[in-house]
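So this first bit is one chain, no partners, the form predicted alone, shown in structure tokens.
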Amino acid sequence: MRNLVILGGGTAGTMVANKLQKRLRGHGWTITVVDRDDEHHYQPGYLFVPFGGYTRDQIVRSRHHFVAEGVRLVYDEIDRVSPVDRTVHLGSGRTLSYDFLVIATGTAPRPDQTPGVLGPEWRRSIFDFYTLEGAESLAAAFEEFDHGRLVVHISEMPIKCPVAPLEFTFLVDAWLRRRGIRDRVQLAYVTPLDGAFTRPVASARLGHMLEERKVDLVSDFMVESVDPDRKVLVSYDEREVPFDLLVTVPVNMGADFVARSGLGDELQHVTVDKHTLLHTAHDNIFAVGDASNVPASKAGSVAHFEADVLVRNLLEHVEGRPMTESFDGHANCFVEAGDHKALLIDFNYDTEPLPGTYPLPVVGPLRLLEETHANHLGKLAFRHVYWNVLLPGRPLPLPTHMSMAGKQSPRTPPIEPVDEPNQEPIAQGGTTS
């Protein structure tokens, strides 16, 4: 009997476990998934909680409901991995032996990494929305906030779902307009990047959207600390950004056991080959999803595309055959824009987001780099797809590798915009319950 251990029962770990169980069942393998508890969170839903769009019951379910029959679930903390002994040491003192290991423990916000964030003002005037508790606290704060300077801030890259802070900003703008108090609130978007986003084409488009909404863009801001008494962000070059209400995205880091095991980089993300997803130093350890250090977006779509690549590569690797699958960095992201519209971007390691249609040429039905109502509906529909298709490991009719079908080169005349029905300005999320 051979043992495959998967550390992490979130999006990536669950998909990989279910896909491999279908392929390895009856072939002398046991598959074990380890996580700290039985709560599976639909993390994209956190974005809507501050605006009353989702409740805890809609985005938290039991992990065991989504793991295939025959997969063993172990609820425990992970203390460390001993690659030489091929052993996982758990917090309870138990150990698990493995022949192959998949690390899928994700990345998490670490507000303790920026001086001044944690303290008396934490979740009083300083908030996050990358945790469910943070998003719920922010929802309560929004009930009383009606004027002042609201700052959305990214501490450091990379972060999970890198478009989420932009989405949050657009949704805040729409929510304030719906309440009739937009003119009483100054909005600022503070980022360590040199523009609104990591890719120049998308950065220009998203930056223009911030400008249209009269959101101040503060770029190249490397935060040194937060002064909660004076309510200012302070950068290493001594610039300051004042706030009345700060929504920060803390430094994102991988799990602590990765550092204790000597398997990761300085941010505790597992170091792997960006194409095969195999560890750079250990021939029987893979990483998938947000846990790895691949230079792709830490997003659900990336975890899905990576899972397909990892499953095929692992099956070939355990048989001693060359791995033939290569992950190309494929990511596609819906960007909520407010007013019942969203943008869609599709890109990979080498190709910028381009205009066009997705997933089919001409037909679409989704438009790339355009704000449309259809894209917004696609964003809302993803929750159903997530629970019922992605997590169970069912096939999704989308190419794993980025396709140029339907895309236009920058020199190609743009697609004529589609007339959209006039929508009453509303913060998204009200339609998602």
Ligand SMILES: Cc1cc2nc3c(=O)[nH]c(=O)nc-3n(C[C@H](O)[C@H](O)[C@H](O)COP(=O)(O)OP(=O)(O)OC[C@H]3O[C@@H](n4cnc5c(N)ncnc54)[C@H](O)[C@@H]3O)c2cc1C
Second form
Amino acid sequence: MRNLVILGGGTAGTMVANKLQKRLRGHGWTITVVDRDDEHHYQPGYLFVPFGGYTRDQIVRSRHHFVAEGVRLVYDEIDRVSPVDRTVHLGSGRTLSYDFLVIATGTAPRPDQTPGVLGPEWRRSIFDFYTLEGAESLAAAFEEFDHGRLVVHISEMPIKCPVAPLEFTFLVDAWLRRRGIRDRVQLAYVTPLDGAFTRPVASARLGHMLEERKVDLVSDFMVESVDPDRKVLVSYDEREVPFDLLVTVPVNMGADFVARSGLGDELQHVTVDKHTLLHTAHDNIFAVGDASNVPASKAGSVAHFEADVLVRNLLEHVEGRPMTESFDGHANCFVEAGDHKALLIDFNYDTEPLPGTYPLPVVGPLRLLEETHANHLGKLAFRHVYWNVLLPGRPLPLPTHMSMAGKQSPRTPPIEPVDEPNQEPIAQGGTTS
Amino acid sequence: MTTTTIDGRTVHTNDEGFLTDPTEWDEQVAETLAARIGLELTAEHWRAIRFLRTDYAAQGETATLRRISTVGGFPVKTLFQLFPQKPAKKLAYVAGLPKPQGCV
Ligand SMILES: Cc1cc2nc3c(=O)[nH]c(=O)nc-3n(C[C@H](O)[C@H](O)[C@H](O)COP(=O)(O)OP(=O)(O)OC[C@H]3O[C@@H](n4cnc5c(N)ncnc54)[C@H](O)[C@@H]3O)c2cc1C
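Can you return the structure of this protein in the form predicted in complex with this ligand rather than the form predicted alone?
Entire complex below, previous chain first.
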């Protein structure tokens, strides 16, 4: 009997366990999933909670309900992995030995990492929406809030769902307009990035949407601390942003046991090969989902594409065959824009989010990087897809690898068949940034 | 990909002027690149540049600000003083390395 242990029974751990159980059942394997509790949260739902969109029972389900029969579920805190003797040490003192290990413990907001956040103003005027408790207390605060400076803030990249703070800002703007108090609130978006988003075309488009909504963009802002008495954010280069209500996305870090076990980078994300998902130093440890350090978005859709790659690679690897699947960084995210509209972005390691159309079987093509009602319906439908298709490991009609079909490249405009004059590069020799 | 001339030598750069081949870099190139963004390199700048070069050679990726501070031991505050406003980007530029991956 061989043991496969999966650490973390969230989005990625559950999908991988279910897919592997189908393939390995009856082949002499025991699959064990470890998680600290039996509450599976649909995290994308947190975004809507502050606006009264979802309630707790629409977001939280029993973990065991989604894990296939035959998979052993262990509820315990993961304390440490000992790669030399292939053992996982649990908080209760129990140990689990493994032949192969998959780390899927995600990444979590760490408000303790920025001085002043967890002070007297935490959940009074300083909030987060990356936890259900945070989103719920923000909902209560919103009931009272009717004027002042509302600041949405990202502490440091990478964070999970990097578009969520932008979506939150668009939703705040729409919600304030609906209540007729938009002109009594100043909105600011504070980010360590040099624009609204990471990649040029999407950054320009999303930056324009902030402008249209009269949201001040404060960029290149690396927060050093929050002063709870004066209610200001302070950056390392000594700039200050005042707030009445601060919605911060804390530093996101992988689980502490990853650092304790010597398996991760500075943010405790597990260091793996970005194409195979195998650990850079251990031949029997993989990581999948938010827990890994691959330079892709930390998102449920990415975890899904990674799970496909991981399962195929792992099945080959345990047989001693070469791994043939390669993850391309594929991400596919709906971006809520407010007023029942959303954008869709689709990209990978090498190709930034581009405008155009996204071919989708049955439903028909969706517009990329454009606000439409159809995309909003797609976003809402995702919750149903998550519980009923994604987690059980059923196939989604989406390709694992990104496709260029329908996308308009910024360098080669597709619709002009006529002769184009020579395109000069943006920067000439001799110039610099 | 474009090219730029530094001290009579041709080097390869991207649209933003970052060197695309780290082997085309040397200390003279660094001084020239620094001057182009208004920096005069001190011993402290050089310590940070050397860390970034060594770390890149080992990791194959440009270190993030957090890595420069936690692994290299340079306080973030100091990095902002040495390379104002955009320390990670400016440091990579002067060190002749790719812009640190804007995490996606
Ligand atoms: C506000 C918000 C909005 C989002 N919106 C979207 C969206 O629209 N679309 C999208 O695709 N994605 C979205 N995401 C991201 C998505 O939820 C995550 O990328 C996804 O859940 C990652 O799955 P995972 O399995 O890697 O991690 P998780 O699902 O977080 O699972 C990690 C599991 O590990 C367990 N664990 C961790 N440490 C330990 C330990 N020491 N001991 C025991 N158990 C442990 C945890 O209990 C958890 O169950 C959003 C996230 C947030 C916060």
